[in-house]
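Given as structure tokens, the chain that follows is alone and in the form predicted on its own.
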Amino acid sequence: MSLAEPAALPVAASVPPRLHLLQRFTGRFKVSLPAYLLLLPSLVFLALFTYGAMGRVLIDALYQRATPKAPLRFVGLDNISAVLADPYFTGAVVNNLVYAVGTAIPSIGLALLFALALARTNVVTSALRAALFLPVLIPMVAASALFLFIFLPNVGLLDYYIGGLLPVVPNWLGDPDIALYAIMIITIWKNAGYYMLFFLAGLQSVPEDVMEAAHLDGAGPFMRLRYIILPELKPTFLFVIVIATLNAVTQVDHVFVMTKGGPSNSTNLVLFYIYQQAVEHYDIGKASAATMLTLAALMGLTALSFRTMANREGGP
């Protein structure tokens, strides 16, 4: 090689930096394409069932069906402010939100203390755990069969048992004011097990050696409970609400079975209002816009809780 000939240039930097990006992102695809094939038929269900029929129900809010006499039209976000003007959804709502208010709280209480009386492992409370858990097992449908012969008038097992110490036997279904109560009680015997499983877990992670130095510190049992066991249990409590809240919207086939709404419209529920006007009354603009309000209402509290989970925990 003679002296005027120009040294070689490494073969890294000739490649042009375009051309570098592209090489590193296929390596990067090739190793992550086992991943991607065995997330494949999950993302399909997801996109066709989740987002895709999230975006059908959000065109069909902005349309009013076709009829004999009209055809398809668009008609903007009349469908929700018909909604929102509609009588039978805001009375549903508000039965909504005693309903969720009314079952989680009890829901919630009842699982703490079982979580709390049954944390220690033994023969004892592993029978105990899975009794309570066994509601949760049973659906829902079938639940609401069996508690529509206790709650029966006159020949339910409520009346036989109790009917008998109260002035005037309810009509437990049938009475406006009282049919919404009868049946969050199905709610909270079914989910109260379900909710302690997380408490339980929520409970592993509270420190062993803190709960000791305040016992030999004389911290008693309501001391610790208050002061160390509660404050670990927060994130626990969190997630506990937003499951249970969502619950309150999504369950309704109680409903169907025992009172379809009635009487009066007591116990009409916001999923329930969206079943009538999708099947019964074949408004499906209606029903669209009524999921499209729920929806974002529910991601909205999502988002809420998520985000006061990051707050505690230091995130973003």
The other form holds:
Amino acid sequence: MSLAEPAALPVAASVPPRLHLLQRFTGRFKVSLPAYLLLLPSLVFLALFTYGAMGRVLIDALYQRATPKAPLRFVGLDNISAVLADPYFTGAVVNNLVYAVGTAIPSIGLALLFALALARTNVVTSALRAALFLPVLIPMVAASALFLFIFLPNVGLLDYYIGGLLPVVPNWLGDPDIALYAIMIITIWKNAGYYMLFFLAGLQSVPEDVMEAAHLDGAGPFMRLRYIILPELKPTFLFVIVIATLNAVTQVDHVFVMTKGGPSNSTNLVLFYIYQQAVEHYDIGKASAATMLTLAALMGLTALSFRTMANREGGP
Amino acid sequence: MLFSRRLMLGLAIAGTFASALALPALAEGPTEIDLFFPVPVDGKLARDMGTLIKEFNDGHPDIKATAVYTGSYDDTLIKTRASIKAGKPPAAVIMSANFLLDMQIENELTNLDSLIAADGTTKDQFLGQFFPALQGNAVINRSVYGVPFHNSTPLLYINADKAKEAGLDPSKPPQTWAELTDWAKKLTKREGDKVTQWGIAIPCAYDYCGWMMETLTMTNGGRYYNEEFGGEVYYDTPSMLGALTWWNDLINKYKVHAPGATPGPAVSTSFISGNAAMMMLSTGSLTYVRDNAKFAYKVAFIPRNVRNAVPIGGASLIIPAGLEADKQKAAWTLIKWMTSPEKSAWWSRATGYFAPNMAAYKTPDMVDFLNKNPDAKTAVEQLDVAKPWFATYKTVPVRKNLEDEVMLVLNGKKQPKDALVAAQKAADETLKPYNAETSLKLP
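Taking the form predicted on its own as the starting point, write out the structure of the form predicted together with its partner chain.
Next comes the full complex, this chain leading.
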């Protein structure tokens, strides 16, 4: 009879509870009330400072003021089209894409390498892990101020050490062809240690027995990396890629400190463009429109990656 | 989401800050006022400012002034505007002298005429204390909007040891562009194709670059902008073309100036370390050079091509619009105290800026100081040929329209003529709405 018992369960579950709609609601509410209470402080902050601000930006994006003396005027989507037609904005988008790809790939690659090399815990690897993590602890503004002097042409540390090897000493931050890459170096240096942490955590979840079995089956280190470790690390990869992409858009401290978007806008990134529109051009309408576009792009990207992550759940 | 978390944190901090500012002042007790101040050059200005404000508070028990550090000149404009928008403007700001016009156009400044009249003085008497060259940036449409506080002119700094080494006489510094080019050639050292010592360094980073372009254009007989009206700049003119061509030649033809755009701190570091034998830099860096140079140095007038001329730099004290009457009065007291001969002389000695108040140079301490440091005299002597600092509607973007193009030239990516045509076009575009509202709005 034991076989019949499991079959009885779905039947019982399919009987709908005969409760009034309101009772059902309060019942559910009783269960979730503590949860809502716990979330309340964050919700208040989110509503005030995130959604409230976003709402304000949405409204501001619809208005424009031609000159200081002119009144604020409803212009609909004109600000959006003005931003899209602005070569400085499209330039910043292109710079940001180069920056995102150029910082994400090397820093994630380095992070994985570091994690694989330092997966075992002993005195040496602990010390090396700490050393590699150190840049994460330095505030971006401080790091940028340091690099400002490292990058000084002729008298900076970088040129002191490698200047002699190059045919022409580069003006790292003063040449529009190089400046963006110079800035990317800092980001990579700063983020690799951070992403390493996620990969170290990810490596812990690689099952020992599978590795052992593979070892016994004669799989070499490369085979094990290719067929066991990397597939196991897929969720970590996905997560780190999302973080790296968001960082590429939200980190502009170094641009602010080192180049102010220059020379000739070669290091202008989208967030810095928004800042310039708002505070240098004093053009709140255009700044809001650019913010809306950026928010939309980031939300789309995040939603896409969360979906991809959700789809992966349950799979091996 | 990381973005919203950062945004939230930023706004939370801003909110806390705003509410702290919003705390009502005590009904009894001194009037509390804030003074926003920037640190635009090398040195220890922030500490000196603390000393100055403490002395003011000790002498004025009815006022409690607090000095608030606000970053660079550009940052100070931004922070002041943000506070005005938030309805809690600081009582006084040390504001880059060339931002006054833009702020006046935006209705952000208090007209000081009535405060001057209330003291029983006339505008002419009040302005008469200051060097005439400084008045252009303080007066807009015949009304006083700013009080000159610390000002600068560009100077030519020369490493005298290196000049002697190259067989040049540092007591006879170059006076023309031709002579400067010649000096720079002799002061440039090469090992094969590599340069180990540059003849001259001229800064070009946002803000400094525009000022240096104005300097070179003026010594080439021209001008940068319309001094009477904020809607016109003269980027695409022969005098500016000549200036940019010469700067370009120093880099790309004579190879006596390092290529690319170099910020001010990099230029002063380069000069202090002996990597550059001459530099053009603000007199505001003079104290820094005096304290750090381990060699004999000399400061001289900016050499001319057509005429001797320099733009004014530095900052004026302003009172933002929208203040309560008691704070406005307290700010006015502070401003008059800070710009008095004794105080502006003290500040000048501490920073290297020159004192705008002419009487400052008659104070005994200042006479002593100038006898000991004759290099501090050059900027003052240069005032005879000084003219206002460029100021237009939307000064910063209009300035960047030029700077972006100049940077391309200094990197050898564009010819001076093409760059200036592009800069003029971009600036005209930025100025268009203002011109439509003013000069092009015909009856």
